[in-house]
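Only one chain is included here, represented as structure tokens and corresponding to the form predicted alone.
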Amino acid sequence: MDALQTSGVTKVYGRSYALKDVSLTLARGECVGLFGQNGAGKSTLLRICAALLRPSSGSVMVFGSDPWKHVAQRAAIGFLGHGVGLYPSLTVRENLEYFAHLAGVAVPADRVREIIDRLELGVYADAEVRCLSRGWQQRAAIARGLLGEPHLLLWDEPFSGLDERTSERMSEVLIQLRSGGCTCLVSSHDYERTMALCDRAVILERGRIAYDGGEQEGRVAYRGIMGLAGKRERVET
């Protein structure tokens, strides 16, 4: 049974197509990088796969079940979007304990302590979220997304706006999730960093899949679609 399968997924807003006939399969334990220009449909696809947005047509199956028809299946999905999704006036710990209760975690306090240690959040665990830098807020948001131990993680731009150290930490988290058998679909504009962690690349162009395959061929396709083909690479000195 595949972890994720979309079949003919289309999303229309008025007369505009955000996605058109997108069919994609992720095997269990696979990690796939999702690329494309702004407006290509990456975030829309992730939200549809997370059962946060209904497609206009087509279907989504998560571990063999439709998450819209079988709501309990949504517990297997972890979604990390652009927004941190935390209450700014609460501390990191208070946020995580609240969301752990919502996720039905058996012993929320224990799970929260485990996640705080895992993501090295201890130094700011009792600070209000609004007082944290963007990088630490992102790390706290990731902690929220991992509370329910998802089997399928949908991650939208994990490296966006982060410093190098925090980006490296996000990479380490993704490696840990993979080693635990989690299936991941990661949307990103950072091809090299993302593909160092992924099995294959999927590139969207104007709402359609323009490429689905290996890293090296994907790099060529990515540069062409992003308008980078023919431009000289920057030489590090």
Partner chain sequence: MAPHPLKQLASLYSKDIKLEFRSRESLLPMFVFGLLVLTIFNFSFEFSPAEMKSAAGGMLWIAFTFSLTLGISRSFGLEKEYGSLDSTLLMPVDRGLIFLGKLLSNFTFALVQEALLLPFFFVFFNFSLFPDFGWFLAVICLGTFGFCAVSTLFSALTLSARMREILMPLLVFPVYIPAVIGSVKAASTIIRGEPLAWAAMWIKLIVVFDIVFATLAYILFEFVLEEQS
The other form holds:
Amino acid sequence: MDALQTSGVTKVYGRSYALKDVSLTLARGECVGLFGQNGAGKSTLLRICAALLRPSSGSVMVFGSDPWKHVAQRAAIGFLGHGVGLYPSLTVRENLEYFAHLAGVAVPADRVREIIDRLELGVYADAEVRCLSRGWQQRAAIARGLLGEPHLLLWDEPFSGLDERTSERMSEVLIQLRSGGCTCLVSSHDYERTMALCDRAVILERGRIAYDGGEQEGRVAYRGIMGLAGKRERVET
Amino acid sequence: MRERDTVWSTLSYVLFFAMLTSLYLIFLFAPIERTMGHVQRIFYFHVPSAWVAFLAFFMVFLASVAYIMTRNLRYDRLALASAEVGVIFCTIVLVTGPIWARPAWGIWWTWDARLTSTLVLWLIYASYLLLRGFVEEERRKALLAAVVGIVGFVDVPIVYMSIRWWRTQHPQPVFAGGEGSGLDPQMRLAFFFTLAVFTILFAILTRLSAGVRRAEQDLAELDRLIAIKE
Amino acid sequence: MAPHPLKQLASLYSKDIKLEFRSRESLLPMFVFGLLVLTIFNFSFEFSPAEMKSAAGGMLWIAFTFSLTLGISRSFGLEKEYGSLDSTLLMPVDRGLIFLGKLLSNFTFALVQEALLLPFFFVFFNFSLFPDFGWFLAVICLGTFGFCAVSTLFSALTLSARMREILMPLLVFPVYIPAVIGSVKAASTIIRGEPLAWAAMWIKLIVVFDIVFATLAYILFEFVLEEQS
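Swap state to the form predicted in complex with its partner chain from the form predicted alone:
To see the whole picture, the full complex is given below, headed by that same chain.
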């Protein structure tokens, strides 16, 4: 049973395809980097995998079951999106406790303390989320995604907008999780940093899979695709 | 597909002649009503329009349920087409009502149960159409509209009952005999014939409108495919 | 270790309450707007005390529902900020529970706002406590509950629409008309001091409306959230 399987996923937005016939399989324990230009469909694919969006056609299976049909299956998914995904006027701890309750964690307060320690959030645990800097918000967001002890991590550009130190820390967390048996799909604009963590690269081009394979050939394909359209690479915000 | 198109175009021709016949029946064949005179002839348009509007809103409901169950855009097109046609006929009811009421009862508008319910229906389905205009993405639009289509229709009997109770506490406008009851046989023929004509008209209009939507969606799909090929 | 639905509901609800008490972004504007509506009514009509008794129920209801619309139309919008609604949707929570949590918190805010407005209503319109005041409050609760059920559904529904602040009342009010009729009739009957039996039919109507639409909204809510993100 694969950790994640999308078959023929297509998503239509107005007059264009956000995704066209994307079939992707992640075996258990695999760590895959997802690349592509802005608008290539990385975020859409991740949101569809996380069962936040329904595909226009095609299907997504997470550990062999449909997360739309089995709500409990969502506990297995740890999604990190572009947004912080927390309530700005609640503190980090309040946020985490709220989500821990929803995730059905046995002793929420303990679990939250553990996660806060693990991500070294202690200093800011009782600050309101809106007062934190981008880097700390990102940490808190990752903490939220780990509450339910997920087996499949879907991270959308976890390194964007972070300083070198925090990025390093994020990489460490990811390595830790991987060694714990997590399957990961990580989208990024930083090929080198991401591929240092992953064993397979998938490159999307205008909603379709343009490359799926190892790191070395992936680098060539990545450069080709990112440069081919002749467009300036925009800086991620 | 072809044969079906032939059936529909034949039906359109039939409808054309049926409409002419219906006009003959309404204006020349049916007798003049005793108390209201010629004005009463608006009844042959008013009541069938109301019937078509109700039928259309019922179709919106059925198509909305079907869309939620199957997620087939075909049902969404049907729901939209029915809602559009329904609102048009509902408007006809609301316009012909006062025109008839003025000479018959001496007032333009009366907050009578049927007229008021029709007005509420018009409001519900007008906002249904508005909602569709304010949502961009096709699937999302279809799903949200389906929810409104269901909620709106479930409301219909409750609206009708509540307004009827509300009215019974006030004097009723004097009806010149209940509609449908005690109709002259010639009047009855004209009425039921027109009713049938309106129903066919509804079916044809809905089909045409859904066809236009279908063409639009196909065109969008072509657009997308071309964009990929480029 | 399936999460317990009641515990989930409790945390959904208490989160909303906590958010509101931190920000006070909904209740305060709702209350002030309600007060404004009541004031404008006093300028718009010059009724004799007897006429006032007949019109008061309607005025009260307009003040309530208009100001509630303001608050409830934002109830999901607030959650969209920072993507926190997505995070809730990612959790293994039944969609119906998310609806119930929001319905209960909206209902709570509505009752608080109405409790704040009622004294002003009595003072502005020179009413003293009428008999059957308990029933009067019951009518308000029932009518408000139906309104909250419909508008909670539609506030989620219009989340991804343009012009949602305008669209939401456009969708809510036509559907809510039967309950408006019921609530205004029942409230006026009680204000005029007429026998309670006269209001019974209207109260039944509101109860039917509440049951039908709370159930329907609960069922349909799942589909509304599905395409939100």
